[in-house]
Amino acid sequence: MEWQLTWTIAQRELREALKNKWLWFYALAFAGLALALSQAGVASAGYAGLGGFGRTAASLINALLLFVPLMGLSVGAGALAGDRERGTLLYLLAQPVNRAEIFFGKALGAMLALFAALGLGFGFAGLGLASSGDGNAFAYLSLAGYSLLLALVSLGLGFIISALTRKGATAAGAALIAWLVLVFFGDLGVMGAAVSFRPTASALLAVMLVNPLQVFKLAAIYNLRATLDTLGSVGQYADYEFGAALPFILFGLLATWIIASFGIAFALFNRRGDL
């Protein structure tokens, strides 16, 4: 695989995604609603002894979980259906270069897409904690981090189904009831389980650790507090099995989704005899 074959092909795919609206329209809701939630943090700081940080990312962590996924389902579901549609995905596989290039570099090309659109948003929240003083940038940097390994697993969703499907629209909506299933099923699936079975602190634990976005919420909690109190009996289970391995184990998930996302992603692709 030629690298500099790669970066054609990715510099091709990040211009075609940032001509995405939908992605454009994902990321300025994002950027308002964060700007919005960093001055409300700020403005209640004096209320109740809660300072303004902390009321800003626990608020973005809710935020993150609604938007982060639906931004990278969108951009990864269209990158290979979209250009099989178009025909495009023919063509490039008609010149000199093989498909793990394209994929890998449609792949680049859709991470810079993604990390730019939610750069924007993170930097209007930065700028309203940044404008009152209040802040705890380790922290804020920290939730960047782990809120673009989120992007990236559902980037690497997105990519399966695109390899999936043949039409955009398609994909599309595939994406949509992926997105739908990760955050709305994941949060109710969890409480539902606790209702009806009442299992163990361990077993709703590793319930909850089947889903990405769960592992992102407790590794987001637990950058904010150093600990997992605040969910209760799974939480304290958590901080007691665990202890300081726990944010490593966290993002070892985490990165263990993305490798294997796009791992079955390209598999899928390179399989395929037809287009």
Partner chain sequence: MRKSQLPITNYQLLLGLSLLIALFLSACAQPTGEPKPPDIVYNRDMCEACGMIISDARFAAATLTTDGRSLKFDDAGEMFGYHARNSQVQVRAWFVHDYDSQKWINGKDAFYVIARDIKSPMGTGVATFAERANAETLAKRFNVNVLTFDQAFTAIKEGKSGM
The other form holds:
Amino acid sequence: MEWQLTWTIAQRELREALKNKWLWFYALAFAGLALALSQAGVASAGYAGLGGFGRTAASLINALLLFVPLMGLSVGAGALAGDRERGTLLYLLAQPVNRAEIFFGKALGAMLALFAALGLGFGFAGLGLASSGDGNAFAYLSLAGYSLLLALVSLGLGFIISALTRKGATAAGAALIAWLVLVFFGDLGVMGAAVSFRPTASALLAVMLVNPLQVFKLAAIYNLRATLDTLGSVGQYADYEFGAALPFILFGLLATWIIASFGIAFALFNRRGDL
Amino acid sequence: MKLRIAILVFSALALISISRAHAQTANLSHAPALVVSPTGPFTTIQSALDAARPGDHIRVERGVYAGPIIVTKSVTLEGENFPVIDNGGDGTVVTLDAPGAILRGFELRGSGVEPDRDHSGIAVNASRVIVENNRLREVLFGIFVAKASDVIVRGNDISSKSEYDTGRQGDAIRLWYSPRAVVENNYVHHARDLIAWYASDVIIRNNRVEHSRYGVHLMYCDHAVIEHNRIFDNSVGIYTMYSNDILLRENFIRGTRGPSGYALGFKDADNVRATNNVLVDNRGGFFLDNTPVTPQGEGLFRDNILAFNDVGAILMPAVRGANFEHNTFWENVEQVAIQGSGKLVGNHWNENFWSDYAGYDANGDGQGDLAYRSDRFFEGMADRIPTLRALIYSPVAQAIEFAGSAFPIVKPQPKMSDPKPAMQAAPIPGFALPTRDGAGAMTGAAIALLLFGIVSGAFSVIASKAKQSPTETRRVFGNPSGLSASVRVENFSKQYGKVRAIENVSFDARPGEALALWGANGAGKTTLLKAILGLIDYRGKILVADFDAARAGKQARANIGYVPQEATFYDLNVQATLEFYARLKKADPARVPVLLERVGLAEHARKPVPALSGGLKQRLALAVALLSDPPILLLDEPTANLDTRARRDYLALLSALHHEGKTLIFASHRIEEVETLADRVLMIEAAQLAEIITPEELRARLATEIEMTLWVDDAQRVAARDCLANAGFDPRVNGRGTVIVRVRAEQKMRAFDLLNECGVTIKNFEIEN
Amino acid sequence: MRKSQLPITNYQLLLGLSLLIALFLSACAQPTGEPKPPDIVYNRDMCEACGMIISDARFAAATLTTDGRSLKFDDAGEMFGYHARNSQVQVRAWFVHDYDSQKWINGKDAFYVIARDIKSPMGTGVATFAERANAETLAKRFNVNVLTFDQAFTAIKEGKSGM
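Return the form predicted in complex with the partner chain of this protein as a structure block, the form predicted alone having already been given.
Whole complex next, starting from this chain.
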């Protein structure tokens, strides 16, 4: 893999991704929601300040769980499938570059585009929060950091979808389904299991940790509170069992998701004979 | 008038201060001070104590003194600038055994660590003792008041053994059978509890407790008043157990976390009043278990603010007779919860403010016209199945709440209802007003994130710094590399699933040679081109300029300029497109303008590619292919999508390149392309290489036979027939005086020429296919 | 279209995997035949009777019930008090801690010292010992007698303590 070629592809991908309306729409929606939260705080007779940053961030987590995977999945799903559909992928492969350079160049470009959108979204939201007197800079930066990790996980999943589909529209549809599964159906399944099987806290925790969104949620809450007891018995179990190792475990899980998803996507993309 | 008031006020103030000063002097005058300092007159505290009489004042100057100190006379021990009494990790540091003794202004360190011997910083065993403004560090228990009444513990700063966790640390302040104690203005941190056992009529006020276990814990203590305490980041806030007649007011409790993280907990407590407390960001605001105890007992919770707690009020199902009035329930994740199974009955909720109240106040009396009901669906489930709480903050939990409120088909039984909820939240009292100290750093963080976003995005326009090394810079124009520009294909086969696309093909393209791949659509031409580019798996061997296309595809492709049938480009302009591919091919950027000129795109350089016509796009594709001046050009149906004129120009370009020595391999089904460019033609039929022929042979095969009808004189008809027959044609004579002959299209003039030579005059002719 | 459905299959795989993990973990959590004292997480676990945090291993106690639950207490005296009040809860095994070594011991075989000035978390003043000699030492200090399990239970039940 040659860095210069990878970077050339990444730059072009970044430029194209930055033109993606949806990316900015989601980023804007998130920033708007965060701003609305901070301004709602101003309008609440000082109550928002009373709660401190933890509470604002907790409500941000909800918004992040919706928007960040949507951004990552949609950018990722379009990255390979769109090129394949247009024919530009074939043309690119016919140049003296190898598949790893194309894949990781595209991944890098898409990642930078997500970082740009999230950075600006978090930045503007942060200005809004600061102006309403609400803030814990370290916690906010950590939350942003975890969001970047979640964005990468969903980008990787988007790339898997992209590597498996030939049409941009199919990929976008599959991305939406994947998003629904991650955000709603997965949790709905967990909930159904909890209601019908009454699993132990440890079992439920294990099931939750399969979903990278829940891992993000746990990491973000732990980051804000240094404990998961807000999450009831499951959170308390996680606290007992892993204690101070918890943030490292959660970080590790997210990192594993990132590496695994991009690895799988690359393996799929690297099969020749799919053109 | 104003002046007189001022004078009056002034003289009143003066009077007060004089009388105070007088009182102090009087106090000092009948008790002359004994001074302890490292240089004397007394060098140890014990020696001063031995010499002192009851009522004496012992002043201890700055220094470090050894403990333990046992005070058996009712004296005042007063430290100046916090003299240290250090026990070196053994026993209790100061024991006050004399009624009325006063200990003030010391730093006490290093008690022993045996909990069943109550090793403490200060042990108080006599009534009316005052312990004031001391600093206690590295002691197991802080101030242990045992069986002593009317003791005052005031303004002390207490932390326990730092190497122990909170469970093993001792209590910061412990009252044990010590009625009428006053505990005020103390600062407790990193210790276990502030706890009172069997102590009635105690007052605990204005204390600050942080990072400890129980902020305030009452066990069997009646008639206590607990007020104005600030209790932050502990395991439990104020826990009242087995105690009656308790007043809790204006306490500010925040950040109580852990399984029993209750700001105000009550277990078997009767006649309790909790008013004007502010409870924020705790696991639970109120926790009630068997409180009030008796049917006539009071449990009044009034004018409290419960904000941002995981749960506002947690009630055991058996709780009866509690009154919740005028409280503000602000954005607790769950406003009211029942712990365990059962229903709440017999409690009263009146005129509380609920931040999630969805009703209205039409008559403007400040009270909602509809009752507030706590009947959220997911919440109800989570009360019954505690593990479900793990899903809070998840969109699915929100979705279920939303669905539950939008389609109230399965409305759960409300946990409680407040018939006349308040419409206005209570104002936040001054003692709990938030500070804005995070805003500065937050602005910084926000700006950092903005910059991060901008920098990430800016990578799209930052030019790649990597310089072209001279060895990598390819020829600006002209000579191909020293590598052989041949393409060798040996036993090439490709299957898609079970379908054979192409089988067992072998051929060579010599340097400078132009090979046409000829065959119907689907014959396998494109498959072969993709294989040469190394884009698909195949069996057999393909060498491109001595590089294996499968194993060294990148190097192979570096020698190939590929022009697809219909090139598709990114949404860039012509110039930028060429620059992009120039970087990919590590071509000298100086070639871009040269090539634009050569393919005739110079005037279109700034146009976006999607706006170009098909012919111009094809030229652009050729320019891209030529960027690194590769020795081999691979073209797929190069002129298939061009109009006549564009086709001619394009073929001229390709022809020139062929003459410059490029090796050309192109798929085609246009004879014109083949005739203009090809040296040899590979005939691909039924997934096989049928044969290799010349372009002329191909043209010959393609030309179809036509039927010529020739009108000649009757006399010459036989001669004409023989003449043509001798030349190898197969003519026949028909009844109408014509000779009919089938010839190949390019041979029709030969028929005329032959007849002319044989002296046959042709009067007329017709040609039919 | 066939390919576009693959991500779902992928997710089903993950779900299946997660269920396997869940099964495995719940299998690990099954109780075994010989009664074993439960693990108490000090400073986190709550007392079954009073809801207080269990912090002090010397006084912590636990019972296993016949229906498979384990109840944890911050104070051995409170354990007796709880079971005296809740006689419908059938106890399979009793556990207390040795006051000196802070190790779990069988409650039925332990020696009990009850004195008001033993500052147990709930003020019941019950200290528990594996060795009679150690119990005697403490009992002498408070001028009381060493009790057996049944005597201690009865004493608490009849209110001879702070409860």
